[in-house]
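Shown next as structure tokens: one chain only, the form predicted on its own.
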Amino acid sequence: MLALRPVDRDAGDRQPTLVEHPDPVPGPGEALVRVRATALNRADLLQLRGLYPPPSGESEIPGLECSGEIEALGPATDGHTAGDGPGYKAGDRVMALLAGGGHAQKVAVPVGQLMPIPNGLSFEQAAALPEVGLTSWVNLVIEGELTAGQTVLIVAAASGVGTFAVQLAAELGAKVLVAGRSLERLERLRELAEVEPMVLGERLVTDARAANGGRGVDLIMDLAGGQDLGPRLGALGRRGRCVLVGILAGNSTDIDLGDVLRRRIRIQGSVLRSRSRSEKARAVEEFMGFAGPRLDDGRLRPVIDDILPFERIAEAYDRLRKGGVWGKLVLRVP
């Protein structure tokens, strides 16, 4: 099969290059998926630089999501998800959350990380969903404990994950504040959900608290990190939570620990890729229970910047590296 060359951590040249690679063999509890489309994530850029290796036992090929058709089930695999979800069989159209291996023509996927493709969606649209959908669900609901009537501030909301997180937060019944560097890009989020855009900077804390009646927000979902994270915690109300999902703006900040104690706020770090297969399967089941009907009827939808053929994967990586992508970059796999 054709696949993105796995990263040689000792090599200087880490340009994305397609090479012939042995077909994966599905093990117990896995399905072999013929990939029709896959999408790019910033974690793939880190892996290409040798900075974000896959968890032990997972594919060394980059790619955290895909869509396609089931080609075969592994030995002793009953085709069921965690819990009492639907069974799968050869030929079924699915999308998948992966720990690696998505940038290839075939991938072995734990059955619990498969999801049926929502009604009316193409393979390309479905490929743009698993990573943003599960990242949003895990950090808004499981870690962030967001409920109807609460207020969430999503930082770096114009990112690929952000474009889905604002939709999900709105569907959960939350008031959604969005922050980023470009007001123009934030305004585009109004096409997806009812949001209040705010530019990152000195006024963010004042603006966020004012937007919520002066009492501060219940949750910050922060995709940026960096030195401004500490000051941003001032936007939280008493007993507020901050879930740190990314560190695109840097990995250090100063935090007033006295303020953390006084207001009893909580700071939670979160990663998705390194969670166990069983934990991911539970998250997938919960996510699809809520989001599945909303994806079927269009209340939730993927946001795609562009669709490129698989052989232009190097160009796609370069565009993601340069920034400014709105939603996801998707690759159509031959």
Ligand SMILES: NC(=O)c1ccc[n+]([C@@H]2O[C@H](COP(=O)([O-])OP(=O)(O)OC[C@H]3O[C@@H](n4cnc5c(N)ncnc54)[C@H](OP(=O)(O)O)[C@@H]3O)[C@@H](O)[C@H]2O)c1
Contents of the next structure:
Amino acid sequence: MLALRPVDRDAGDRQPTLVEHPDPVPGPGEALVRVRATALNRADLLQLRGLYPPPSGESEIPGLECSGEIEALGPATDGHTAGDGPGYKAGDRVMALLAGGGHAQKVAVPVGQLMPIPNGLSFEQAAALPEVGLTSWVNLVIEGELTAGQTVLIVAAASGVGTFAVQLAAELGAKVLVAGRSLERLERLRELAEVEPMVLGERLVTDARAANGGRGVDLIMDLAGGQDLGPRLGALGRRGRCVLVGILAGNSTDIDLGDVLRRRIRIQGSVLRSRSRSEKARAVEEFMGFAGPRLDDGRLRPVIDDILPFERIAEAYDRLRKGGVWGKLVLRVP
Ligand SMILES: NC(=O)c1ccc[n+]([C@@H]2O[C@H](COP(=O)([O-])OP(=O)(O)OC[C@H]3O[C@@H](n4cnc5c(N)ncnc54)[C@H](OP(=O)(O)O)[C@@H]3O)[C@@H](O)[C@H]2O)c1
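Switch from the form predicted on its own, shown above, to the form predicted together with the named molecule and output its structure.
Now the complete complex, all chains and molecules, led by this one.
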């Protein structure tokens, strides 16, 4: 099969190149998926630079999500997830959350990380969902404990993850405040959900509290991190939670620990990829329980910047690296 060349850690930063690679063989509890579309994530950029190796035992080929058809089930795989999830068989159209291996024509996927493609969605649309969907679910709901009637501030909300997180938070019944560097990009989020945009900077805490009736917010889902994270915690109300999901703005900050103590604030780091297969399967099942019907009828939808043919993968990586993408970059796999 054709696949993105796995990272050679001694070779440093290299151009993404497609090479012939042996087909993966599905192990127990896995399905072999014939990939029709896949999408890019910032973690792929890091992996390509040798900075983000896959969890032990997972494919060395980059690519954290895909859609396609099940070609075969591995030994002792009855097609069922741990709970009452859907049963799968060869020929089913699925999308998948991956620990790696998605930038290829075939990938072996733990059955618990498969999801049926929602009604009416193309392979390309479905490939744009697993990472943003599960990252949003895990951090808003599982770690962030967001419930109806609460307020969430999503930082770096004009990101790919943000374009889904705002929809999900609104569907959960939360009030959604969105922060980022560019007001123009934040305003576009109004097409997706009812949001209140505010620019990152010194006024953020004041603006967030003003938009929330003078009160602190219940949750910050923070995709940026960096020096301003500490001061931003001032936007939290008493017993507020901050879930740190990305560190695009840097990996250190000063935090007023006295404030954390007094107001009983919680700060939680969160990574999706390194979670165990069983943790991922549970998250996938919960996510599809809530989001499945909403994806079927269009209340939740993927946001795609562009769809490129697989052979233009280097161009797609370059575009992601340069920034300014709106939603996801998807690759159509022949
Ligand atoms: N922890 C996890 O499991 C997990 C899973 C998925 C993603 N992530 C992380 O989540 C973040 C977003 O991922 P994505 O795929 O959605 O990325 P993306 O679509 O490429 O978007 C990147 C976003 O980051 C913003 N940004 C870049 N540099 C910034 C800075 N210095 N200060 C503030 N904002 C900055 C950009 O702002 P503009 O809108 O102004 O351009 C843009 O909105 C990344 O850090 C990614 O690694 C984490």
